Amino acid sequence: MADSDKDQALVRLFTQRESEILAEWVSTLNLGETKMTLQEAESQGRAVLHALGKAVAHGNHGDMRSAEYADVRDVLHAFSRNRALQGFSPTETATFILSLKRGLLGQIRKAAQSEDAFDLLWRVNQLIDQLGLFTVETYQKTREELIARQSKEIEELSTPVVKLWDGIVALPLIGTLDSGRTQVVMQNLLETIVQTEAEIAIIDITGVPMVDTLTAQHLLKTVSAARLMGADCIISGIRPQIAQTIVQLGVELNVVSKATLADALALALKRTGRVVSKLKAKSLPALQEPAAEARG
């Protein structure tokens, strides 16, 4: 069979035998392990079919990246994005694409004659197979962006400002402070600076794991971009291990440090004019019972 021949046979599978494959390939699926319905099966199939018949009737069928597949990326990438951000997994996705092999089989056995029917079924395993690929590499180009963006989103939470009085703010850290992670803690503290004109902010390291010298390197950047916003900072939360790494790197933090955060709180409202102090027992006001409820 002559390479043309070859191809229009291709073309005639696709747009002669649509409805055919259609019903073929959803008779074949498995919608418990697809995780569709029935309507949906029968609606992304046929846009599938519709957008291969006519790529197929321009030619470059061997290449899925060629102009006349465009269609067919178009469909299968909604289809691929569409399914990661529901949750479901790579094989669940692939199968559906891949399933669509048993019903061009079949078609293929009732149309072609036997010596033409390897040649077609090679051509056609070429082309499913590499929609099933197109549809995986979406797959997983959509799922690596909703991880970058969870974890973005993971970030900013786990990096709050809270103020603790008039003109004291405070930035608990937990977990390790790297390059990224710096730059969403200290456009967090500085806005929050702005927001809430303070002076002091206490910068709390309690929940850092370890600090090395490139640790050091970001809390020092921090600290010097919330002093050109016009507040100072003290360091808390320096553990006796901290304080010996960081003599040991010969890291100069040039900042002042306690080794919690209440007495980082207490130098704080030192600082600016206020004192907390214990109320002697006679002085502390009664507790009063709550008045009992009328009863009807």
The other form holds:
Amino acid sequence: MADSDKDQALVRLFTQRESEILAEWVSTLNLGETKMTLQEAESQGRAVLHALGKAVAHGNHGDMRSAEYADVRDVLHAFSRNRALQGFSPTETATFILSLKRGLLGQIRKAAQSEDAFDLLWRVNQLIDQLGLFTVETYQKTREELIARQSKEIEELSTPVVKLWDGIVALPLIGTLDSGRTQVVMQNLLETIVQTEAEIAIIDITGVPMVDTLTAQHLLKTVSAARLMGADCIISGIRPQIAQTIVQLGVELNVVSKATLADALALALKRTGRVVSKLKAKSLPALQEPAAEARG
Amino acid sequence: MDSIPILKIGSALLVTIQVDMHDQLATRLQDDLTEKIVQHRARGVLIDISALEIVDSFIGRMLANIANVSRLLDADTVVVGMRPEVAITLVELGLGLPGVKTALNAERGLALIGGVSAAGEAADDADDD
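With the form predicted on its own already on screen, would you show the form predicted together with its partner chain?
All chains and molecules follow, beginning with the one already shown.
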């Protein structure tokens, strides 16, 4: 049997038995375990089969990357992407496409004569494998995009600049400082300094797990940039371990530093000409009545 | 050739840079400013760069030079209103402008110069603690 005849057999399989294939395909899906409804499965299956039927009719069904398969790729791309975003597992996603094999093979058994059945089987197998691989690849890509977007969001969320007092802002840093994050941090801090007309910026590094020479350099850059804009920086929250590391590394941190954020705030208030003093016990506003009585 | 106007306010000189600085303009400003400091016996120089969007190493060095020259002539230099992008660029260029005083806006800059002329070296000491 010539190649074109075998192609014809495959094309016939798709054109004449599309609905039977679809019915068998959908019936083999274990829908109870997935989040998919029967209607969804049928409509998506029909779209895939339809695009696939057209692609096969154009010939050249050995290569998923060829132009004839553009429709198939689009359909599978959309399908796989949606699955990934909706949180389906890779197995669930791939199984949907791989189950098509059952539908196709069943129809081949009914339709084909014994001698060309093997050829047809082989072609169908190749085709389905490619479809499956493509689906999983798209799934993976979408998940990676999702992760990249989330890490970017975390990056932005984790660098808030808070206003502590008139003219005093604080930047509580959490997590490791790399070049990319420092850029965001610096930008945020400087813009807030402009907006709030802050004279003093406190950089609190209590949440920074480790400080190496690079981190120290990034910190110093931020301090220099803030100084150029006319704001003084205080670094606070250097943990004992980190203080030792900095000294052992021989890094010169030529900035004012305080052990805790509270100390830094006290210094900042003093520098801006403010005094914090304790009220006498009598004039303390009571937060809760019983507690006030107990004290009195 | 165009030049940047230098205004006298009390014992201070005010320079507002509102156009893109090219190298010739920067050199001219440096010359003019030096003359004016001597002429008016100014105690402070206020350079407002809030309209400056682009800096290069030449402008950065010019600012440092002006500060050094002014110090020789017994005048303090305060650079005010630097934009965040400009600050980041200068730091990345390695120009931290160590001898230059900075302030967030012209008002605070003037206060800084006034404070300096009144208290002399006391303000410098306060900065170092």
